[in-house]
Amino acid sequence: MAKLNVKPTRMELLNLKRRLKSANRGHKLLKDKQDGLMQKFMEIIREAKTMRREVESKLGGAFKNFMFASSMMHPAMLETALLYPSATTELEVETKNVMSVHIPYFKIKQEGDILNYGYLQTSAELDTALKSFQDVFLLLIKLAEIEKQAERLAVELETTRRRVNALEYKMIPDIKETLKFISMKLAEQERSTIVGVMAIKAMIEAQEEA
């Protein structure tokens, strides 16, 4: 704790009651901030953890599958069957506020077929591992949504908690450190004035009695 560097009288003293109410005040809904984001945040975490389980295992699938699928063709045929995709993938970012942190949202629009090779020269199994690449890449793009969002309330905490502990270890003790001091300053002064206008009466009625 640390005193401010204020005069020690009564408007001081008032301004600073005000101050500390505020402070109060302020400390209360940051803190209160601070715990719904938190459950926000772990709420988003337990489901990209979830998520991303998920994703590594079709992931590894889709590779399996399509390893599958290239061990059954010939590499030649295997590339001119991929050389010019059709498929297009457009990806839209949305934004909503929650508790003042602008969380992300992607939206995903696909026009065209994966599949748009001849099916003479091909393998179904080529046709299963690209299915499963389209399905896991949707996937990938709902765990990059809910990462991104882990990420915009983690950084939005921390400097919540950070304010939070300033208001409560710093600005709040530094205030009502230096009220009290005001507060005793104040009381020294009246205890004098008290004194003084006692010595003053004390010889105005010795005079009177001289």
Second form
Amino acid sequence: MAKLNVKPTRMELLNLKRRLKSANRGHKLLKDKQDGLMQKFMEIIREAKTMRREVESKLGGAFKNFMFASSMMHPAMLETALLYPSATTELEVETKNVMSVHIPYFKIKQEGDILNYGYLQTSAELDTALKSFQDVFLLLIKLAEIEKQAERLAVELETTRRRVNALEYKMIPDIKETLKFISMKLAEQERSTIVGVMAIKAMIEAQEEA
Amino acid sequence: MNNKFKIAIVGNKDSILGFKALGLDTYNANDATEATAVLYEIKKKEVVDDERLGEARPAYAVIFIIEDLAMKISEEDYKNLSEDALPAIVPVPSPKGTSGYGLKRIGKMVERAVGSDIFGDK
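Complement to the form predicted alone: the form predicted together with its partner chain:
What follows is the whole complex; the chain from before opens it.
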């Protein structure tokens, strides 16, 4: 730990004492924030993990259905069938404040029919495939929400952790060491003055006696 | 306030065709450089709700991206793209099946937040 570069004066001593006090308070607050964030983060990350697994397996199924469908049909036909979707999907976003991190919540708004094509030129498999996509899609949005929340929290946690550590292992020890240095120096000065005064007094007394 | 956002998906044509029917905006990209360019473009798109206030917000809330492409996007680009609250960029497995990239991403988040991946599979 390095001592701060300050002059050993009473003024600095007072200043540093004040700084130590606010550093301690800041450290406590940040630590509390870190704990709060961590609690929420753990909750979310567990959910994200199970969700991710579920989505990935289900999406695999949906893609398989779609593969079947596309192999049954002429590629150009398939493309025309899906060229102008009548379904529209929109999201409403709300944010919630967790420990001063704004995390998003999505609400999905879907309109129109996804099966929007002539039945004559398309296969029945396409219907199933699109329906399975539709099912997975709701989960996907949920997953997006949770992962984004986790990401936001992770970033905030990282900076908070760094701040806490900087205070705990750098700033506070440094200030403490400097405080000790200054008070030692001041005490030393005091002793040296007293000794000086005593010596002078002894000299004067010796002169008077002579 | 009008609070409607759109959803986009980025990937090669075969993977994203199915999502198109659901009403998502599809963007075609065949390799990572193309995908990066497309992502920046999507991110830049904004909607102005009230002309007088002139407040703009991103047009897209969620951007799905096919895993194969997401894996190859450089860390720096990814960081720039995902730093804001919106949009959320979410990798989804390609028709070829999952590569475990999504779970790895979650592991990375844990690592970032906690300091080490405490849920990592041994």
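Numbering follows the first chain given and starts at 1. The structure displayed is predicted, hence computed values, not measured ones. C-alpha atoms forming the largest set that superposes within 1.5 Å between two forms make up the rigid core.
Novice: At a 2 Å cut-off on C-alpha positions, does I103 qualify as shifted between these two forms after fitting the rigid core?
Specialist: Shift at I103: below 2 Å after core fit.
Novice: Is there a C-alpha shift of 2 Å or more at L140 between these two forms once the rigid core is superposed?
Specialist: Stays below the 2 Å threshold, so no.
Novice: Could you check whether the CA atom of A150 moves 2 Å or more between these two forms, using the rigid core for the fit?
Specialist: No, shifts by less than 2 Å.
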